[in-house]
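First, one chain by itself in structure tokens, the form predicted on its own.
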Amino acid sequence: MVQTFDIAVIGLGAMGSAALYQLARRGARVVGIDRHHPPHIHGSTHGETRITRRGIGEGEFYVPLAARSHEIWRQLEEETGKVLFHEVGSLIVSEHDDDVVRPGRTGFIRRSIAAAQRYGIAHEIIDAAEVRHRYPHMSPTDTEIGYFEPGGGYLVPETCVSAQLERAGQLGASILTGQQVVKIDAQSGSVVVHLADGNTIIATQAIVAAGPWAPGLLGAPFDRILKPTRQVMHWFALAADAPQSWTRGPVFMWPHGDSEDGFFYGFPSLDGRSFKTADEFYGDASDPDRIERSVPPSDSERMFRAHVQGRLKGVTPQVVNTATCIYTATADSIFLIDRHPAHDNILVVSPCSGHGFKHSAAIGESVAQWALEGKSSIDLSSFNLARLLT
């Protein structure tokens, strides 16, 4: 069977299902398509919650995306009735003069103030004992300080994206899932989308995101460019004399010490019982396909003496939970938006090196803009392929 759209979609996860609804809104025939039935666990768009903050330290260029998903996702929310965005607060603790090189976070807390100032984004500059004060279960030394931005706290990334592709498909887009594409010929004014199952799609233009199976799914040079790998959440138990604040906290990010290692990020408890935390592994890539989803006891413990104690008062070495995600980087933990360098009817959407989820309702409606109109709102050039081939 041969079906034929404006657009096809490859990958629904946070980028796909984004840019589907963006492309449903604006009247396009388009079909997106995944070899899974998301939202699931198989990518990285899973896990309970995502961060989400406007004063981004990771570099400046990506607060309009920011800025414009938080009122996106308001957007959503009065057209489903779903709640996808908790505005509990961010936080940044850290040393002022931290210099320690980390992917995308070299001077972190430094650069999301520089971000703030630059764009007006409300935000405090608190103290370790005002952290202390505010924050009882937080244990900052004397010599880091907070950043604190009352517009962040925390996004649902599940119902965010079933959201997505559930309005998606009320506004007349096709929705292929199961359904696993094996190749992409793209040629002259057309794309054509082999499936699994033998059927094909033929398109104008194809978005391509795919996440950690892109590199496989597209080639050179997107194969020897993209690193996925594996990440781990953890989520420990909270002693019965926790403090209150653990439920009514900011979500956190913490970069300490002086290794490229010293950092981790965490989240209010969401039950009263338990919290959420990571940090990130950016070593050996891993096959999607093939990932190892057991987490070792050993792991937790590691994450729990390398950064939780000592620093969060009331948590447990107990593990509640584990959650595996994969994180699809580029040598500069920079995204990736472009055409594609052969063919100028496939869109590579986005490989986000790990922080890319705040801003996934924005980049869905920048590509769709791209893909429609020929360009997009916000300045997409910071993500340019060529960059990454030099």
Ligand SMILES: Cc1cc2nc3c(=O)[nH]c(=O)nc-3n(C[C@H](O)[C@H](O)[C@H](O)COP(=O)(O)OP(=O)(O)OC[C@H]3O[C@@H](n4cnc5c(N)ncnc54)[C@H](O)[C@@H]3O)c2cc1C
The other form holds:
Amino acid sequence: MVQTFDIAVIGLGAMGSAALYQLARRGARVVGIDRHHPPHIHGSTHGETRITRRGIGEGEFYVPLAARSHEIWRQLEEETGKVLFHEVGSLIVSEHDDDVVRPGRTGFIRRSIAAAQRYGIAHEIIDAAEVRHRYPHMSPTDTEIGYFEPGGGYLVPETCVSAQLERAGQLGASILTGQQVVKIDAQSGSVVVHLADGNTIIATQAIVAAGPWAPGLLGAPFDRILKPTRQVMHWFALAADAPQSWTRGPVFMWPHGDSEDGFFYGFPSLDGRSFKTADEFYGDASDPDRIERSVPPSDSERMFRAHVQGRLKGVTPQVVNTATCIYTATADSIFLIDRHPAHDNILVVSPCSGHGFKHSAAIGESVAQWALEGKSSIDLSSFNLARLLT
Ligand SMILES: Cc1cc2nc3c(=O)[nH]c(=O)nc-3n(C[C@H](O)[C@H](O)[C@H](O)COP(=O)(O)OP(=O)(O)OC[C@H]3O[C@@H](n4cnc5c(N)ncnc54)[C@H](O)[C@@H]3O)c2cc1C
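Follow the form predicted on its own with the form predicted in complex with this ligand, if you could.
Then the entire complex follows, led off by the chain already shown.
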């Protein structure tokens, strides 16, 4: 069977569900296709929570995406009645002069403060004593400071995806789940999308948002510039006498020490009994279909010793839950959003190097504008492919 559409969106995780919703809002005849049933636990968009903030220390060019995304999440909440964005504040704890080279986050606190100042984002810079006073569950050293953004917080990624898919469907989008795209044939004026069940979809354009599977699906040159890596999230039990501030604290990010791995982040306790935390791994690439999903106790023991112990109070080493997830990074940790170099009717929306969720709503809007109007209102030129091809 052959079906025809204006645009086919391949992959319905964070980026694809946002693009599908925005295309459907604009009246395009769209189809979204996913090999799984989003939201699901196989890609990059699961695990209860994602940090969001607007003073983006990874680069000031992200700020308009984060700011616009906050507006879209609120609009979606009104449209669907779902709670997507918890504005509990965000806190970066760090030495002010931290300059340790970390992928995408060198000089993180200084660059976050600079972005907030340049864009007029409400924030406070507080000393270590004030951090300890406000949040007794945190123990920064006297030389560390806090950058607090009251408008930051966390998003619920699974609900964001389902809300956007629900709205896209109501607005007329076709959604095919449990359908794997096995091949994309682009010709001038059309893209032929081949499904594993033998059916075919023909669209004028395609948006490929296949997350960690993008390198395998797209082939060269993407298979050498996008690197999927295994990441682990850990939920530790709180002690019976844990400070009350665990349930009302902000999300936090904490670069520390003098090595690349000295970075972790975490969330307030959502249930009063445990909290989620993670660090980041930038080692060898993993095949998303063969990634080790189980988490040995030694992974959580290392996480506890390397980051949690001595920095957070009222936490026990008892592991309540773990989950594996996948980052897909470029060499400079900056997103990749561009047209395919050989086929200008294919837009590639990269998995965004482990910090993309907060921007995904606006990325969906921007690529919808790009596909339908030829340009987006937010400048996406920093995410060009050419920089990665040299
Ligand atoms: C542990 C972890 C913590 C993170 N924390 C944060 C955070 O705090 N803040 C933040 O902003 N960002 C964070 N991120 C990053 C953010 O979650 C990702 O950038 C984002 O979720 C990537 O979404 P995606 O749509 O690119 O990929 P995915 O969600 O993986 O979606 C890709 C989709 O494509 C589908 N697909 C793939 N191949 C095919 C095919 N051949 N045919 C059909 N369908 C296909 C898949 O089934 C999948 O549904 C984190 C990521 C991880 C892993």
